[in-house]
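One chain is shown next in structure tokens, namely the form predicted on its own.
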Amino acid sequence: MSKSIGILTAGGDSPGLNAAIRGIGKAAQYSYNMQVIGFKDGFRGLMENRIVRLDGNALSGILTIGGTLLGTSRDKPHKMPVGGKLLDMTDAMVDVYNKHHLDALVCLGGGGTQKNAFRLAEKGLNIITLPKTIDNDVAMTDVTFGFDTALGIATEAIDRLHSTAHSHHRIIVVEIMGHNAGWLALGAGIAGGADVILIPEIPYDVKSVAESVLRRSRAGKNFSIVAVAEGAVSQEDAKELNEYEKLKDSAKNKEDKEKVKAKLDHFLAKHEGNTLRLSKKLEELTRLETRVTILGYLQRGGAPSAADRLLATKLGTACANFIHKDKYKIMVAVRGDGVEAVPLEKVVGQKKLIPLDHSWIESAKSIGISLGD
């Protein structure tokens, strides 16, 4: 008897995943006989039993396209929000998984949808996920679909600012997207050339930054270029954030933990705009013109590079073959060369960043480029 699967892809969108998608479905139906259907907008489509079958027609022609043709959304199964209220609606998931017989449900997304999928593991269902976010912060693989084509969109974007940036002898600060891991900025920032790249991995001090500027202008250097991780930290900034992990570990009942949690929500609200006041402060600090440019959302526009069409490709088609082989309860990693089935409760709540003797630091330090440290 064949069998039948479900997709779904959650969080925000990510170049690759219709590649994925593809890979997944044709693997499925073509090697292995398998009925595939697409859930709509993440895990708030599976609730409400939203689908679109993903036969044959379905899947042409998607491979270069961005985006998601199942849309995507980022609510949570246990925190949906219905009528108003925030509501655990797993069981409704549960009961939509069981009234297609579904044999396995496939979750493309980040950190938090690795969380999501496995609380819909932990009720029994057979899970498989697929690491896919362009800040490459998935723990337990070695990279994510999405991050290569944002890494070739945000070096192109500080390429591109090279010349304004000499042509009016200005600071240009470039902020890239990374909320908590610096992969993309650092990438990015040494293949784009950028003098200066600060990430959350890394608190910096405004004033070294500063005397970095000011070093290349007394060496005869006209313009400089700062690559901002949209989460970096100064050291000031740090301070603060490590005195709230320690509140929150030592937080014992429900009404110590939401005043920790109010307090950090507080500081992520004051963050905002970070980059803005960092260019300002630096213009204070070097008498230098100060322009700011925030990628956003850019960087995850468009179509999927060939390095993420074929990553994309390979976990889809991988992913078909541990439903075969009934292996659930996983996430499918890369690992050097091949793909590996990680457990999922190794990945649950645990970040892929960047340790601070990693190579690509070594080479931005060999080469004079400052870190703000």
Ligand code: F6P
Given for the second form:
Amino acid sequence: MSKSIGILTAGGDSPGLNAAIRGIGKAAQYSYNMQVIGFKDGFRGLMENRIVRLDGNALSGILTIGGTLLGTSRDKPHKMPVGGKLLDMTDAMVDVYNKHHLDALVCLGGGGTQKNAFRLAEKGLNIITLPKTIDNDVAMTDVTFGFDTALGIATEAIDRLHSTAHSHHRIIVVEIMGHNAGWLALGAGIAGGADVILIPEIPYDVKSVAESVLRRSRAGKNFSIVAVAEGAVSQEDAKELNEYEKLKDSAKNKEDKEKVKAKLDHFLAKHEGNTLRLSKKLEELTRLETRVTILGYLQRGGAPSAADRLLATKLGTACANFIHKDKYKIMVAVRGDGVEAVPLEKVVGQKKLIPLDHSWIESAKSIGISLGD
Ligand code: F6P
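Just the form predicted on its own so far, so send over the form predicted together with this ligand.
Let us now look at the entire complex, which starts with that chain.
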């Protein structure tokens, strides 16, 4: 009997999602004669049984389109806002899966989605995931789809910011996404020729950043581009954060945990607007005119790059093949030129940050880019 599969996309939208849905769906139907449905808006649509048929022409003409035709949300199965309360709705999702007599559910997403999908796998569902995010921070895969497109957009933005920076002799501080990882900022910073790159993996000293800019200025270069990852922190803030992490680890009861969480939330709220504060401080220390550009959602929008289309198609078709072979509770990861089935328990709760001995860090330093340390 032919298999029936469901697909959902969760977490932030990302270029390549439609290409991946198309890859899974077409391979599932054409190579293995499976039935394919999609659930709207991530885990919420699964809970509410809102489905989209992905047969016939539904998968045509979507390869190049940004976002996700299924819609997405950041809702978590075990903490779903329902009627003003946060409820554990995993059992309701299991019921919907069974109601459709599904043989597998494919969840496309980043780190959070891997965790949420794992929760459903623990309930006995045949879960398989794909690593998607512009942040490139999913553990156990060489790369995630969406990253290459965002890298191209952020690089082009830095290219364009050079025009104003050199014409007006300004410092331009450009904020780049990436959550708590610096892949996008470091990659685009190097590719776009930024002079300073600040990433969460290397806490910065604002005086050292100002000194790098002033050194350029003394050498006759009267503009600078500072690429800052949204999660970059100063050395003082990094110390504070470390303290909270330690407190979190040592918190024994619910009350302690809530206190640490409140402190962390307060810290994160304070961290909002960090790039603007950094820019003001740089202006104060260097006395050079400084401006900020926050790239924001521009980095996630529009058509996926050729590399992301290829990657999403490769992962999608491999996913259909794994389902055909009844291989579940796995993430379809990228390993070298090929793909690999990684057990989900090895992925969840991990984050792939930039190792300090990574070749990009080495290259940046050896061409004189300041990393603010
Ligand atoms: O994970 C992708 C990402 O774009 C991060 O880079 C960013 O921190 C976050 O999503 C923004 O989330 P939201 O879409 O909820 O604003």
